[in-house]
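Just the one chain here, laid out as structure tokens, in the form predicted alone.
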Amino acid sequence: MAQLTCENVILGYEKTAVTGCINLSLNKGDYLCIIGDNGSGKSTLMKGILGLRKPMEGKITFGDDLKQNEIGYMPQQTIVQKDFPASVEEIVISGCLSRSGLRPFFTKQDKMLADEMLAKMEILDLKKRSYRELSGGQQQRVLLARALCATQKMLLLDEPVAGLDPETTEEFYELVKRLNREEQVTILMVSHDLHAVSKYASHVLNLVKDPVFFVTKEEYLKLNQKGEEVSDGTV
């Protein structure tokens, strides 16, 4: 059965539709790279996904033993997030909350996890610096620790790279091909990067709004070198 499934799904708000009506099937360790328009409804898929925006249409289903709560999530920086006060070990390991329920605490547990997880991104040796202090790639090295978490199985990546320079940006990119190859960790990217779509993805779901397609790489390829509409919103 496969881990993700969108049925004819349309995502909007107060009535507006955002996306247009998208239909996909995933299985564990796919590599999908949501490209498309700006205001196409990339980051409301994401939260439809996790279960923070309800389908105006269609449904979403999980399978493969992944359950909602399982979803590791890496949003968009903000500024203000950039200068959060806390320690890199807080951070991480607050991606155990979303299964530790009512427990008001973390674990031995917890915090062995989160020490492998910074140990797998390579920044144990931060773990108890400033979060603000870091630069940029080692604050999304941090947060995708934090993703890891909480989940084992299927991470949503919205623009990780983005105000990233060229070499950590190819370094981050490394990192998750290597969850993902090696670890089977299915992978949802929103990204504008389509050096990155051609070099990591097994699939592409493009979000323009007429027509909407999901198809594998190697499809998608076939379709830019027809000249056919895959815009991704930057050109």
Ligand SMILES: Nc1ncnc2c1ncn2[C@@H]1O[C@H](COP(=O)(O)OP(=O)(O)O)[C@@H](O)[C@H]1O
Given for the second form:
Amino acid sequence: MAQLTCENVILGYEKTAVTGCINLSLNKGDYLCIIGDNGSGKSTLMKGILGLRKPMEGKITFGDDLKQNEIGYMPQQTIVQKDFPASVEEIVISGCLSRSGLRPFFTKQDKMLADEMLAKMEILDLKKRSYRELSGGQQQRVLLARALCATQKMLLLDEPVAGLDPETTEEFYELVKRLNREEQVTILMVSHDLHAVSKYASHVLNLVKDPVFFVTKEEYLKLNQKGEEVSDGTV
Amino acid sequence: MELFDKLVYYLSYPLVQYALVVGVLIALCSSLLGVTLVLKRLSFIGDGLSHVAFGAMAFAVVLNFSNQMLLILPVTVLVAILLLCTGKNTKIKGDAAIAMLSVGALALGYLVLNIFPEMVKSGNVAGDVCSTLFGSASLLTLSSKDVWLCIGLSVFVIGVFVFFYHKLFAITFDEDFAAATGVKVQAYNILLATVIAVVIVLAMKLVGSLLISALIIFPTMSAMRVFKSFKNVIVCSACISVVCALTGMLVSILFSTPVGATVVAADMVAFGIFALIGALKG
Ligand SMILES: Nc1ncnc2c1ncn2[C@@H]1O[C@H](COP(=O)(O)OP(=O)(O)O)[C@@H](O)[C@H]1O
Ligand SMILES: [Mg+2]
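Any chance you could show the form predicted in complex with the named molecule after that form predicted alone?
After this comes the whole thing, all chains and molecules, with the earlier chain placed first.
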């Protein structure tokens, strides 16, 4: 059974639809790249999947033992976060809150899990450092470690490499790829980067309207090639 | 030595002791709330809510409520919830919404008091307005009932803070992420809004709305100059706030300066010192 299914989903704010009609279905271990121009509703779709916004139409369902609050989320960075006084440790362990219910403190297991994720992201040595003093790439790793504390089944990454230099970007992609290949974490990533699509993705969702389409990477690359040939022909 | 004797002499009065206890507790509570408010970009909520409370009070006076709190408290809590819970999804941004409410409520309150001056028992409209800004009951007229109320409230605020500390951190740092992992963000925002409104309404009567804003903003900003983790900022801002409140009040007793203004001055000095330390640390 599919882990995540969207059937005829339309998302929007108040009465205005932002996205077209989205159909997709992902299995455990898939790697989806979501592409589309600014304002095409990529972040909105993420919020829909997380249950932060109800779809205006259609249905989002979860299967294969995945519950809605078991999705790890790495939001697009906001200005507020950038100067927030918080240590790396505090941020990463806050990912464990989903399991703590009303309990006012974190358990030993929570702390061990946080350490494990820091180690996996290769930033264990930054544990006591202040978040706002880290480089962009390091900050992204912290947020990824936090998302991994929340779940190890599915990750939603909203423009995770925005503002990173090419080398750091490549490192980050490799990190995500390892999670995907070695631990079968399902990845949904917003990215403008066609290079990343061809190298890492298994599926592509194009949110640019008329039409919105969901295809495997191979189909997408073929479509893209055809498009180029056609435009070449008309010139 | 003369000053010291004078201080000991004043401190032997129960009324002075009450004032010190209440002042310190209010400083402590507002600095705790301050960290979350400043980081949520809601620094001016103290100002806004106390003006809303003033507006509500004006209507309570004109409508001849026997117990004004019955109108003031619910209205202020409601407005606080509206401001905190609508968050980023409103058409009017948080700071603009607070500014509009603040000025609007103040104007409306002043207006109704002037239209129905016969309802104002003190007969002095301007004086009443001034006392909401700078604190009405001078701190030295507190009854022991006020003091116990204040102690009870502070215990409640600190309790909420300790018990929900990690959740407050999560919803302050990243509301969307917290909601996505199943934290009941809306419920915690309502809790926070209620606590803030109650603290502000009570504190406003005692120290005035100007001081409340200062107590919310200054200790947090000072602590943030030097400390870099959430926990240290909170602990440090609570300490700064208590020390400044005590210093300010003692100075004001000794040199008979206005209490509120002196405490704010002490907070400003502390900010200067911490900014300097922060700059030196790099
Ligand atoms: N909170 C909001 N209220 C109303 N409209 C919004 C809100 N957030 C985003 N939008 C609108 O929804 C559209 C899609 O936004 P978004 O999903 O952030 O796009 P993307 O992430 O693809 O750049 C934009 O046109 C934006 O103006
Ligand atoms: Mg976006």
